[in-house]
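Here's a solo chain for you in structure tokens, the form predicted alone.
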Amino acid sequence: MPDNAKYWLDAINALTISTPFRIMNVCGGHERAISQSGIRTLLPKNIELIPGPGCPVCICPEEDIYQAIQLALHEDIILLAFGDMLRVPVNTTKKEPRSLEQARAAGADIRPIASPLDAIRIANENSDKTVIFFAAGFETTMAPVAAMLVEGIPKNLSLLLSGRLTWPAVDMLLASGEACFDALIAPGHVAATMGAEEWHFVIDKYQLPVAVAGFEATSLLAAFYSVIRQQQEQKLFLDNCYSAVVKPQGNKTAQQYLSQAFDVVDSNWRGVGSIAGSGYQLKTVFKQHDARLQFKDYENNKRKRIGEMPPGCDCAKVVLGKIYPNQCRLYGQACTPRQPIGPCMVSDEGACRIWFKYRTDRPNEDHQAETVTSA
């Protein structure tokens, strides 16, 4: 594969694309690379690039975040979470802390961490206290969490697990008949863990072009070119445009850790609802480290309902690729990175945050307004 972004951009522009062609990029890292490099402004007008459900912060169930907040506020514990999770708002009154960050300001011992190794270190340094790791993320993040469990963790460390699998959300969207894309760019990091072949179902079940991409312009443009050519020639195949990192069967060691630590269960996605086989749950052998079992009184099933976005927030539609971020009613007005209302404005992998940061909605505004009508 030519290691030259201009080569692939020229190849795309040389194609005859007479009708709108909609490409969904699942990964938030892809959307960040696309927006940061201004790729949308360089492509033919009939090509749409649609952000997908690839941000774990955006789809983490509201009830899980609420439970973490309540545990931190009312129990003598140390609560740990990946940094982005601290600012995700939940639906509650303004008199109560609406995020882990606000709960921390109210006196709860909540600490951001960067990896599971930090959780082990903090638990060892505070052996007289219960430490709860609120672990949210997709397969790539869950693999080191699983490894931590399998290899052994301190007795005082428990997990409030909110892990998700990526491909079932895409499968659900395609099976619903409401998918607004003609081709898929599969997430490179997830494919590196689970294997490129995991995405073959897009071809087998739905007869859509698919390519795995990395996070640089060259790999992304090569993947765009591939799916366009696949569609035009009606020759579908799983194209791996990130072969330096992604192998067909993925990382077997990481997969083994995942299968040893977790069961796969039906799970809720914020604003979307329950998706079959899309979540991780601690295996029974690790029940002594399951915060849900240790603190059952804090699990509020009444919060498990579809549409768990704040009033006026369209993050769920953004996650599902039904609208662009700048079409949300609150985008850039009431909802900004400084004061996020919806979860998609929080994380560096959230489509709304990315679009706001790189002003994706401004330099390409006319293009987006026209192409979105075909989605």
The other form holds:
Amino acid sequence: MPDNAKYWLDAINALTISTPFRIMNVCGGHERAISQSGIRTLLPKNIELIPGPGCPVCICPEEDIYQAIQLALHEDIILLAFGDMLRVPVNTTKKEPRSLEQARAAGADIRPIASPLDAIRIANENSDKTVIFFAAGFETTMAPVAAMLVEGIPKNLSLLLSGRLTWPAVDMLLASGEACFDALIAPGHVAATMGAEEWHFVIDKYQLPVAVAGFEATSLLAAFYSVIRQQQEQKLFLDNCYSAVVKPQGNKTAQQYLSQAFDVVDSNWRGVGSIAGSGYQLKTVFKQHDARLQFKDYENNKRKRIGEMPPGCDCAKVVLGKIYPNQCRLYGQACTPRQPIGPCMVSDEGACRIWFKYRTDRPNEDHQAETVTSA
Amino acid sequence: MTETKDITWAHISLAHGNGGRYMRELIETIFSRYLSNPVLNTQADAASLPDMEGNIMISTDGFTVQPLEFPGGDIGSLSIHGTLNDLAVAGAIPKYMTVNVFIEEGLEVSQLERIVQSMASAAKENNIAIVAGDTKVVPKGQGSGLYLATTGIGIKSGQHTLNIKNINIGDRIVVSGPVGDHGTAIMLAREEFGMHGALQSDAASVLPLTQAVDSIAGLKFMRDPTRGGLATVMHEIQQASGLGVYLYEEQIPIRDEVQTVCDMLGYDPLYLACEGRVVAVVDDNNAEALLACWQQLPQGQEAAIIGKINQGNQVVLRTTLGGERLLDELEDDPLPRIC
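The structure above corresponds to the form predicted alone; please give the structure of the form predicted in complex with its partner chain next.
Below is the entire complex, every chain and molecule, led by the chain shown above.
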């Protein structure tokens, strides 16, 4: 396979594409790579690239973040979270901290970390304290968390787990009949962990082209070319355009850790609702490390899904690819990376943030919203 | 000056800042030993400088880098290079500097000595005399080992009036070497991410670079892209000129090691600090001449014309692929990525 972005770009531009063809990229990393290399400005007009639900920060339930904030504020603990989570706003009264970052400013011991190894280190360095790791993320992030549990986790380290599986969200979206895309780019790192095979349902159940892509222009453009050709020739197959990293069956060891540590349960996605079989929960054998059980009083069932999206915020539609970020009326106006209102403007994986950061047609500068072509 | 004594203590204590004997001994055994020159008189409250002809320029800067010593430099040499570079890009030749030293109780004396030695050789290499200084010791926990603040005095050279406001449509943007080395070397030196590397900081004097182009006609503006990196200087140019900055990604020199580390950690080298590079804006007709000037110097061999000034009002990057995107202004401290 020619390993050259220009080659695939020319190949796509040589195709005749007479009607709009909408390709959803599942992962926030895909969207970032697309926007960073300016791919949208180079493709034929009829090709639409739609950001999908693969931003773990964006879909992390509001009640989980609220719970993490409250734990950090009111218990004598150290709370650890991935850096991206710190600035996500939740719905509180004006006087209360609205994000982990604000809770930290209010005196809570909240520390950003980059990997579960940091969690182990901090727990060991503070053996007299309870350390809670607010672990949000998809399969790729959850596998090392699972390994940490299975291989022996420090006694004083607990998990506030908010792990999610990606494919059930895409399945739910397609089953709803409201999906706004004609082909799917499956997430490369998730496929590397879980195996590309789990995306075969897109062909089997919904007869749509699918290709796995990595996070560089070359891999993405190869995948775009593949799904366009699959559609044009009506020969659907699960194409792996990230074969250097994604191996058949995925990473067996990682999968084993995941199944040893977690049960798969129905779970909430912020702005979307409950999706069947889309979340991880600690197995009972690890209950002494489950912060949800240790601090039961902080689990507020009434809170679930109440006010999870601020008024006017369309993150829920952006996450499902029903609108582009710049179709939300808050985008770039009331909601910016400096003053994010919705979660998609916070994370480097969030579509709104990525668009605002990289697109030359920012609001107030001859702003014209693109629209997702309706089905 | 008293004759040099041997150092008898292993760590700095609060007594070294008390104004008494310990402090005198610290000054004598370390600061005077390495920094002495005819103007520096540790007994006087103020230094008298010889008469200087020309336009006198002054600049000041503080240094808080962690770790104190890193591949390619340390806080001592950085405190000289940082202030001298600010003078150099403004078109001056640095002559004198003052230094403020804030030491945290508990700092190893041997480390302090290494740092002061390095400061002295950086000053000497660039013909700069340290003419005044002060030392304070702060209690343990109130500093990160050592902070330095330097103020530099220089004399303007050449005929140029460098001013960001002189920038016009069609001008070219030239960088003197690869960007992001210092920021990446510091990240690696912290070993926070379990990564190690042989990458050296680019920390150095840029005086040879700025002096080499002193006679280039059409030179409008120079800056050393420190905090916030190349992207931040581009935004300063955009905002001050009200014009657009258009960069060619494939022309911007970035070392492979820097790109690899940044890809892994989710950083963009265009936002990472350099400590020995210069960005120049020069009119189109003289861009090649300026480039040739720099490329003849050891520290300018990888210099490149990386962009131009246009009519827009944004900083836009033309990607290697040929697409266009915004190069945004740095928002907050880059945080580790989630996946």
